[in-house]
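Form predicted alone, single chain, as C-alpha cells, below.
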Amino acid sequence: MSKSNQQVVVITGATAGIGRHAAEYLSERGYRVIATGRNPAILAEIAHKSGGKVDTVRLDVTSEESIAAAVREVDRLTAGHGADVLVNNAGYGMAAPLAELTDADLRKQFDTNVFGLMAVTRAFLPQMMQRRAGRIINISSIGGRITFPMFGAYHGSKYAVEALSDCLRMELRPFGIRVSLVEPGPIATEFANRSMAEVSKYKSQAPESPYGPVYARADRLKELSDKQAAHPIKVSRAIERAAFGRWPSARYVVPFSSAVMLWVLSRLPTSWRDAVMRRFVGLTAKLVKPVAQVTAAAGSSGKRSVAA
C-alpha cells in the first residue's frame, strides 16, 4: 500500500461519525481530505483541529446546487483535479415500524442514503474517466445484508446501494476505476443516537401503537448494541484498504465479529432467522398490542391513525 500527498480524498458526511474519524485518521496518515458535510461551524473545527492539514467543503447531497458548487471548490483547491477517492459516508437510519413510516420520512431516507449518494458520485466520475483512474468507496452497512424489524426504510436504502455498488463496479472497470462497499456492523458513534430520536418521535405521535411494547424495549436494545459497538478505526482502516490498497476487495465488513454473525445468519432457514429477529426485538403476538380499527393508512400527507 503506497501513499500520495498527490492523492485527493473526498469524504461525504464528515462533520460526524465514520466520516469524521476517517478524514482525521486519513490525514494523519499523510493523505490529503477534502472533508464534506453541511455544518459550517464543525467543518470550521475540522479543519482548525487538522492544523489546516484538511480541507472543508460544504456540502448536502439532497441538493443539486449543493453538490455543484461543492465540485467546483474542489477543483478550486486541487488546481482542476478533482476527486481520486470519493467516499460517500453521508447517510443516516430511520427506526420505525414500516405500517407507521410516513411517505414523506421514506422519501427523505432514500434521497440522503441514495439519491444523494449517486448524485454525488456522478457530479465527481468525470475526471475519473477522464484519467481512467480513481476509487469510489460506499459506506454500506450490514444491514445491507440482512434485515432487522422496525429499521426496514433504513435497510431498504442500504440494498439498494448495494446493488448500484456491484453495478457501478462492472459498469466502471473499464475506465480504470475501482468501486468497494464497506459494511459496518455496530460502531461507537453518533449513528445510533439519530436512529433513537426517530424512535422517539414515532413513539410520541402514536401513543396507541400496536408496536407501543416494541418502542417501550427500544432504548434496552440500544444499550446491548451499544455494548458491542467496534472504534470507528476499524472502519477507517477498511476505508484506507479500499482506497489504497492495489486489489481493493468489492466488500469489507468490519468489525470481524459482523462478518461472523453474516456467515452464521445466511445458512439458518429463513423461518428461523425471522423468528430469532422477531424475538430479539419483542415483536411476538402476546406482546403487540391488537388493533381494533385502523382509520387511515400513512400516506403523503404524513397522517396516521391507528384506534386500539
Ligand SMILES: NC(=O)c1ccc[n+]([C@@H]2O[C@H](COP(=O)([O-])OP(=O)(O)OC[C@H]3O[C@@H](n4cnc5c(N)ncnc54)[C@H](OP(=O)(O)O)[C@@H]3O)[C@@H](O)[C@H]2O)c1
Second form
Amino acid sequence: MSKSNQQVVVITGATAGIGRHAAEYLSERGYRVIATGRNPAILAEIAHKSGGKVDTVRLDVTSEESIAAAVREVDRLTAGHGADVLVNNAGYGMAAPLAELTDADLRKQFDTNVFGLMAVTRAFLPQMMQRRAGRIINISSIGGRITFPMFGAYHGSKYAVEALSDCLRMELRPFGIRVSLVEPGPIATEFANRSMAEVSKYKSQAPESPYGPVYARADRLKELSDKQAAHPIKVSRAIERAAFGRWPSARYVVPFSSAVMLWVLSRLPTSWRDAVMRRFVGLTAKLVKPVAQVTAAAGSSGKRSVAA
Ligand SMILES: NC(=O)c1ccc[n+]([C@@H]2O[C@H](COP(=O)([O-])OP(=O)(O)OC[C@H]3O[C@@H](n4cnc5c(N)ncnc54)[C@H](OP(=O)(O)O)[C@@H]3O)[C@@H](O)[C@H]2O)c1
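Given the form predicted alone, state the structure of the form predicted in complex with this ligand.
The next block holds the full complex; its first chain is the one shown before.
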C-alpha cells in the first residue's frame, strides 16, 4: 500500500462511529485527513486530540450551502488541490414498518443517505476529474445487498447507494477515478441506538399498531445485533485498502462473519430467506396483532372498511 502524506482524505460524518474512527486511524497511519461533520464541538475535539494533524470542516450533507462552503474550506486548506479520496460515510438507519413509515421520514432517509452522498460526490469530483485521479469510497451496508424487515427505508437508501456506486465506478474509470463500496455488517457505533430512537418514536406514535409485538421485540433484536457488532477498525482497514491499495476492489464486506452470512443468505431461495427473516423479527401471523379495521381509499367509489 503506497502511503503518501500528500493525499488528502475527506471523510463525511466523521463526528462519530465509523467516520470518526476512520479519520483518527488514517491520520495515525500518516495520511492527511480532513474530518467533516455537523457538530462543531466534536470537530474541535477531534482536531485537538490529533494535535492539529486532522483538519476539520463543518459539513451537513443535506445542505447545498453547507456542501459549497465545505468545498471552499477544503480548497483553502489544500491550496486549491481539493480531495484525493472522498469517503462518503454520513448516514443513519431508520426502522419502522413500511405501512406506518411517514413520507417525511422516508424522504429524510434518502436525503441523507442517497441525495446527500451524491451531492457531496459531485461537489468534490471536478478537481479529481481534472487530475484524472482519485478515489471515492461509499459506505453502504450489507443492508444494501440483503433486506431485513422493518428497515425498508434504510435498505432502499443503501440499495440506491449500491446502484449509484456501480454506475459511478464505470462512468469515472476513464478519468482515473476508482469507486469502491464498503459494506459493513453490525459495527459497534451509535448506529443501532439511533435506529432504536426511530423505532421508539414509531412505537409511541402507534400504540395500536398491528406491529406492536414486533416493536416489543426490537430491544431484544438490538441486543443480539450488539453482541455480534465488530470494532470499527475492521471498517477503517477496509477504507484504507480501498483508498490506497494498488487494485481497489468494487466491494469490501466487513467483518468476515457478515461476508459469510451474506453468502449463505443470498444463496437461499427467496421464500426460505423471507421465512427466516420473518421468524427472526417476529413477523408471524400469530405474533402480529389482528388489524381491527383497515380503512383504505377504493378509487372513485370512496372508502371501504375491511374487518379482520
Ligand atoms: N454501525 C453499523 O452497524 C453500520 C452497518 C452498516 C453500515 N453502516 C453505515 O456506516 C455509516 C456510518 O454509521 P455509524 O455506524 O458510524 O453511525 P453513527 O455512529 O451514528 O455515526 C453516523 C455519523 O453520520 C453523521 N451524519 C448523519 N447525518 C448527517 C448529515 N446530514 N450530515 C453530516 N453528517 C451526518 C453523524 O453526525 P451527527 O452526530 O451530527 O448526527 C455521525 O457522525 C452510515 O452510512 C451507516 O449506514 C453502519
